[in-house]
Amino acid sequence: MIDTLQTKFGIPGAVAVLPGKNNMPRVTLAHRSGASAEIYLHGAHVTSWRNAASEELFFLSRESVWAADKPIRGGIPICFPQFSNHGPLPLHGFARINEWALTQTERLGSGEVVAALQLTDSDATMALWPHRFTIELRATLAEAALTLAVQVKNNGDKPFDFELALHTYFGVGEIQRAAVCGLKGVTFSDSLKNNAQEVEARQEIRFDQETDRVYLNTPDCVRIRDEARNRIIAIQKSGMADAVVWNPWIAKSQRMADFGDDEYLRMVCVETGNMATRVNLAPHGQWHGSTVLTAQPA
């Protein structure tokens, strides 16, 4: 299978389909600047994004389970069609534990490198969620940016609604020297307080305890300031209403079998999507959303 995909989709110097962990197929994207990205067909899961200096910008747990029926811990899991435990489906839905199809690769004239992956309904998904759908992730790698465009199509004759999140794990040098900026004045739902709603009063969100909040109808640009690594990551979204800020801190890290006890010190999740604002899709309708990640020196 991997050899067949490489023959069909490989682009010398830009795209390769290779065996990954436990021989799971992965697509590697290489920009001429030296920037790179890596996407597993399992979950269409982006597991790596490196800048032109080959510095890793994502967090990936050393304890992650690389198996067909398990999500990968770190990078960008795609939560669809349910976020968290907001419904009857498995936690965060089923997209992150299904095998996606690689449908397109391309090197643009500008030098950007593109890979598109799709998941469509199957007997297994219909048993969980009785709707005909296609979800596509289109990843575009540039010198200093990674763009993630998501499209959901309703292929059936009845409407459905869904939640979706790009559950992005960013690597930071030290969590105590990291801040999330741009959410002051935004209402959030705090999952650690029975989803009680409050308004964010801080100019900078800093971390000294477990944090798990859904921010509602947020500004389209949020930033992570990583003081230990002297860089800023900008998260620019479109068509996505909400954002999540999450760090498991000490006790929850110890409860998660696929997460190292001390790894909370080197990561923060800032997630984009529609986690509180569900999307309703008419028969044969389409929805589009995107997130552009950029990294630069502070």
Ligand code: BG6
Second form
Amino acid sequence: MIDTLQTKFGIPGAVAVLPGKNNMPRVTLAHRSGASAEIYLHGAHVTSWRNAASEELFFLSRESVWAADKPIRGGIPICFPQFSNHGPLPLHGFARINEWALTQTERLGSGEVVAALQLTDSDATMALWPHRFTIELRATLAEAALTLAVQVKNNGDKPFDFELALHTYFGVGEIQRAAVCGLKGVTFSDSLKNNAQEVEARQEIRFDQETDRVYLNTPDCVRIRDEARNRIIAIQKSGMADAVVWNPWIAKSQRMADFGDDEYLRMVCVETGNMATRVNLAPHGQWHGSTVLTAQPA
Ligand code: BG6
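To test you: the structure above is the form predicted alone. What is the structure of the form predicted together with 6-O-phosphono-beta-D-glucopyranose (BG6)?
After this comes the whole thing, all chains and molecules, with the earlier chain placed first.
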């Protein structure tokens, strides 16, 4: 199967379909600048994004499980059609534990490299969530940016609603020297305080304890300042309402079997999507949202 996909979708010097961990199929994207990305068909999960200097920008746990029925820990899990435990589905929905189809690869005239993956309803998803749908991730790698465009289509004759998140794990040099900026004045729901709502008072969110917050209707640009690596990552969303900031800190890291006890020191999740503001889709309706990630020296 991997060979067939490589024959159909490989582009010399730009796209390759290769066996990844546990022989799971992965697509690698290479930009002529030296930037690269890697996406597993399992979950359409982006597991790596490197800049032109080949520095990894994402966090990927050394303890991640690589199995068909488990999510990958790190990179960008796609949570759909449910975020967290907001409903009866498996945590964060089923999209991250299903194999998606690779549907398109392309090198644009501008040099950007694109891969599109889709997940459509199956007997297994219908048994969990009785709706006809297609979700597509279109990842575009440029010299200094990774764009993730998501489209959801309702292929059925009845409306449905959903939640969605690009649950991105960014790598940071040292969590105590990292800050998330751009959320001052935004109302958040604190998952660690029974979803009590408060307004963010800080210009810079810093980390010295477990943090698990859904920020509602956020400004479209949030930044991570990584002082240890002298880097700023900008997270620019469009068509997506909310953002989550998450770091498990010490005790939760120890509780998570697929996460190293000390790994909370080197990551922060800044997630974009519609985690609180559900999207309603009319029969045959479509929804689009996107997030553009850029990394620059501070
Ligand atoms: C975050 C949630 O988005 O994902 C956290 O806000 C959760 O509550 C975290 O712990 C990780 O979830 P999971 O299912 O990948 O362990």
